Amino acid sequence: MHELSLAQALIDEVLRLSAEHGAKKVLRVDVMIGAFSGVVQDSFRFCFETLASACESTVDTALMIETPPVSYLCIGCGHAFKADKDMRVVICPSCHGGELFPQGGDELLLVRIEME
């Protein structure tokens, strides 16, 4: 399970960015996870808050995940567009080709850290 070493990369990220702030607490972190990261966004989050729960400074700390909708370039005629809420795209709205680049998606990040 790739998602616990994630969530401890995230954690240990977040504790020295919180210690080069001055900070005592975390209050929330904000993440993007991209659609096809490859991350299982339920495994990440019971991960990160069970190492956040054995950190003084991030018990509490409230876990955001935002995953942003899906680019795609038409290899065709060039046309970029995002991909409907489900990710069912099969062709191009615009050349109605069927030679879709993905843009993006896989993306895992540190978005906001909120501390006090």
Contents of the next structure:
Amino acid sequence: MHELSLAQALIDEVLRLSAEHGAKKVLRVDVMIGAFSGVVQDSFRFCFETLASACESTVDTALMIETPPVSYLCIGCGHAFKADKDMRVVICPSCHGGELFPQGGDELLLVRIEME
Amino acid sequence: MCEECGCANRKILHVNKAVLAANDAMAGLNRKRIEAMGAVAINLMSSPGSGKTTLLEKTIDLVGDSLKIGVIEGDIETDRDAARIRARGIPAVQLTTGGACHLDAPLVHRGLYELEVQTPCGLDIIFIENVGNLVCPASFSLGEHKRVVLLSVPEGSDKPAKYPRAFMGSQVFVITKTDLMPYFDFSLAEAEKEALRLNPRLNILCLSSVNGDGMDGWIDYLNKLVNSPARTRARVVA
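Now show me the form predicted in complex with the partner chain, since the one above was the form predicted on its own.
Shown next: the complete complex, the earlier chain at its head.
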């Protein structure tokens, strides 16, 4: 359950930035969580909402989670491509080789904050 | 200016930074501190019971006085692991997380301070034994130079596929308890294939801390790491 630690780190940063900009309310927080980040999104959302509800400025904050597609590089033929929905590609669409190097997918980013 | 809905008062901030930026900054400080002690640091990650502490004990016995080792032990409770290391005359600091499933950079920062007090003459290698958990520790940078993930034969060869993050973020994959191979349905080929699929640059070692098989490869890896040019430079600067 490291999602709680991650959600706490996110809330800390959101509160710090909203105070810095003199905002009274945080309306929306956008994060990017990669498919290989090791984060369970439902747990992360639950932890975020629990922590956010304890603070006046974040009690109604909407959390938006984006999962970017993972890019792969085929070791065999050098073909670089992005996975569609299935993040765990096992075969290169170009040469049908099985040695694929995932690139990215471990994102855990605070992208954007909307406040007033 | 919108006066109907109040959106003019809204402010949008494009942040684009790591959620764990504060942890990462502390990890950077840890790295500097480790290098000032003349050491390289290895973050050992695995499930509970896969043999991290036993591997450290065996490593300490084999390297003798040739390498100065210090250990930071992470556990949820008790100082049993640190006691096992200290029993071999090696400086060890126990960090107890009190429930948290992973070590983070601020906690290790405290551990490094305590270790530094115990080792005024510096160290060659600092092992940071993470809390036994194949999931959570992988998300937290501690300031280590290398990540080593362990998997023991009884756990099964499907674990790299099931717990990808720990294998994707590591440089070395150590398969432990190979002396138990005859008694378990463990496919070395599957474990290697799945791990390399996630991380083609992974260095894979197989060993048994009990009968000593494969330990020479591990010790060789440590010696090379300690004597790597990058580390020698860091030492000169420090």
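Numbering follows the first chain given and starts at 1. Note that the structure is predicted; figures quoted are calculated from it, not measured. Between two forms, the rigid core is defined as the largest C-alpha subset superposing within 1.5 Å.
Core-superposed comparison between the two forms: CA of Lys25 displaced by less than 2 Å. Comparing the forms between the two forms, the C-alpha position of Ala9 differs by less than 2 angstroms, with the core used for superposition.
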